[in-house]
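Next up: a single chain in C-alpha cells, the form predicted alone.
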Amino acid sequence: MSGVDLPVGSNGEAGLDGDNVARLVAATKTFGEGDAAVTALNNATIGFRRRQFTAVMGPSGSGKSTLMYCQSGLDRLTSGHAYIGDVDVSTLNDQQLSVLRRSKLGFIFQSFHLVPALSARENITLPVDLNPDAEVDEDFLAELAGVLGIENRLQNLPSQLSGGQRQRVAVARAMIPRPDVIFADEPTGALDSKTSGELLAYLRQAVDDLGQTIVMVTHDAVAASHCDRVVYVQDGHLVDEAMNPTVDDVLDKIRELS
C-alpha cells in the first residue's frame, strides 16, 4: 500500500467477536480542558459486523458523530482504541491514516464533497486513481452507475447534476474501491423523501448483494428502519441497541432519550 505499512493490533486485546470489521475498545473522546472539558464519547466499546447495516442514533450532541469520526480515524481518541480489522487506528500517523482511508474505508457525507472541476466519473474513481496499487474495475463502475441511475451522467460536472445525482456519485465513489466498511454521516439529510428512499434502498442492496458493511449516523427513523441494527448514544454513552428496527420502535426510543 504505497510503501506504508499499517501496524497490526491484537484481536485478543480488542476482546470482541472476530467477525467485527470495525470496533471501538474503551474509547473516550474529550474536547477542551479543565472546567470547559466536554466528554463526547465515554468509555465506549462496540463492534460493527461484516455484511451488516448499522444506524447510530441519538439526540443532538449525544456523541453519535464523534463515535463515527473516531472509529474511522477522521478524529483521534483521547484514550482507548479504534480498530479497522486488526489495524489499531489510534496508533497511526497521518500518512498511515491516509493509506488506511484510501484502501479500506469509504465515506458518504451529507454535503457530497465532490471536486467541482472533475466529471462525475472522475469523482467516482478518485479514490482508486489516488492509489498507485489499484486500478478501476470498469465492470463494477458500470454496475454501480446503472444501479444508481447515473450511467448517462458520468461525463457531467457536479454543477450539472441535481442534488440527488450528486449524492449518488458520492455513494459510487465510496463503493468503487470495495472498502471494508463505509461510514455515512446523515447521507439523506439534504435529499427529498423520494430520493432518500432510493438511496437507502441501494445502500440496503449493497449490504445484501455485495456484502458491504455500512455504519450510518442518522437522526431519521425511516432511514434507520432500513438497517439491520440501530445503536443509541446519549451523553457519550452507548445506552441501547436493537435489531431489525421499525420506524415506530426508533421513534419511541428517540422520544425516550430526548
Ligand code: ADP
Given for the second form:
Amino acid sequence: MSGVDLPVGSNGEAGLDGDNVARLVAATKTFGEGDAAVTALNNATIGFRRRQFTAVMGPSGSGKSTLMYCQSGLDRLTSGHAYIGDVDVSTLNDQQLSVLRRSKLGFIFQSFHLVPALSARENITLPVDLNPDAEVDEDFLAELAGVLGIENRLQNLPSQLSGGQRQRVAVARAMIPRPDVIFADEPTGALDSKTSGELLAYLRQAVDDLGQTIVMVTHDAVAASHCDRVVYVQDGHLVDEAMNPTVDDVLDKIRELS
Ligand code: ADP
Ligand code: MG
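Show the form predicted together with this ligand, please, the one above being the form predicted alone.
Everything in the complex follows now, all chains and molecules, and the chain you saw is the first one.
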C-alpha cells in the first residue's frame, strides 16, 4: 500500500467483535484543558455491523460528530480504542491513517465537497485516482451511475448539476473504492424533504443491493426511519438503541432525551 503498511491483525479478537466492521471500545475524547475541558465522548463502547445502515442520533452537542470523527480516524481519541476491522486506528501514524481512510472508508458530508473544476466522473473517481495501488472499476462505476441515475451527467461540472445530482455524485464517490464502511455526518441536513428522501433511498439501496455498511449521524427522525438500527447518544454516552425504528419511535425517544 504505497509503501505504508497497516498493522493488519495486530489487534485480533479485541477489534473484531463478531461481524463488526467498526468499533469503539471505552472511547473518550476531551477537547481543551482544565476548566475549559469538554468531554465530548465519555467512555463509549459500540460496534457497527457489516451490511447495516445505522443512524446515530442525539441532542445537539451530544457528541455524535466526535463519535464519527474518532471512529473513522479523522480525529484521535484521548483514551480508549477505535477499530476499523481489526486495525486499531489509535495505533496508526498520520500516513497510515490516510491510507486507511482512502482504502477502507467513505465519507459523505452535508456540503458534499465536490471539486468545482472536475467533472462529475472525475469527482467520483478522485479517491481511486489518488490511490496509486487502486484502479477505477469501470463496470462498478457504470453500475453505480446507473443505480444513481447520473449516467448521462458524468462529463458535467458540479456547477452544471442540480443539487440532487451533486449529492448523488458524492454518494458515488464515497462508494467507488468499495469501502468497508461509509460515514455520513448529517448528509440530509441542508436538503429539502424531496431531495433528502431521494438521498436516503440511494443509501438504503446501497446497503440492500450492494451490501454497503453505512453509519449516518442525523437529527432527522425520518432519516433514521430508513435505517436498520438507531443508536442514541447523550452527553457522550450511548444511552439506548433500537432496531427497525419507525418515525414515531424515534420522535418519542428524542422527546424523552431532551
Ligand atoms: P454533535 O455532533 O452531537 O452536535 P459534537 O460531537 O460536535 O456534537 O460536539 C460534542 C461536544 O464537544 C460539544 O460540547 C462541542 O462544543 C464540543 N466540541 C466538539 N468539537 C470541539 C473542538 N474541536 N474543540 C472544542 N470543543 C469541541
Ligand atoms: Mg455534529
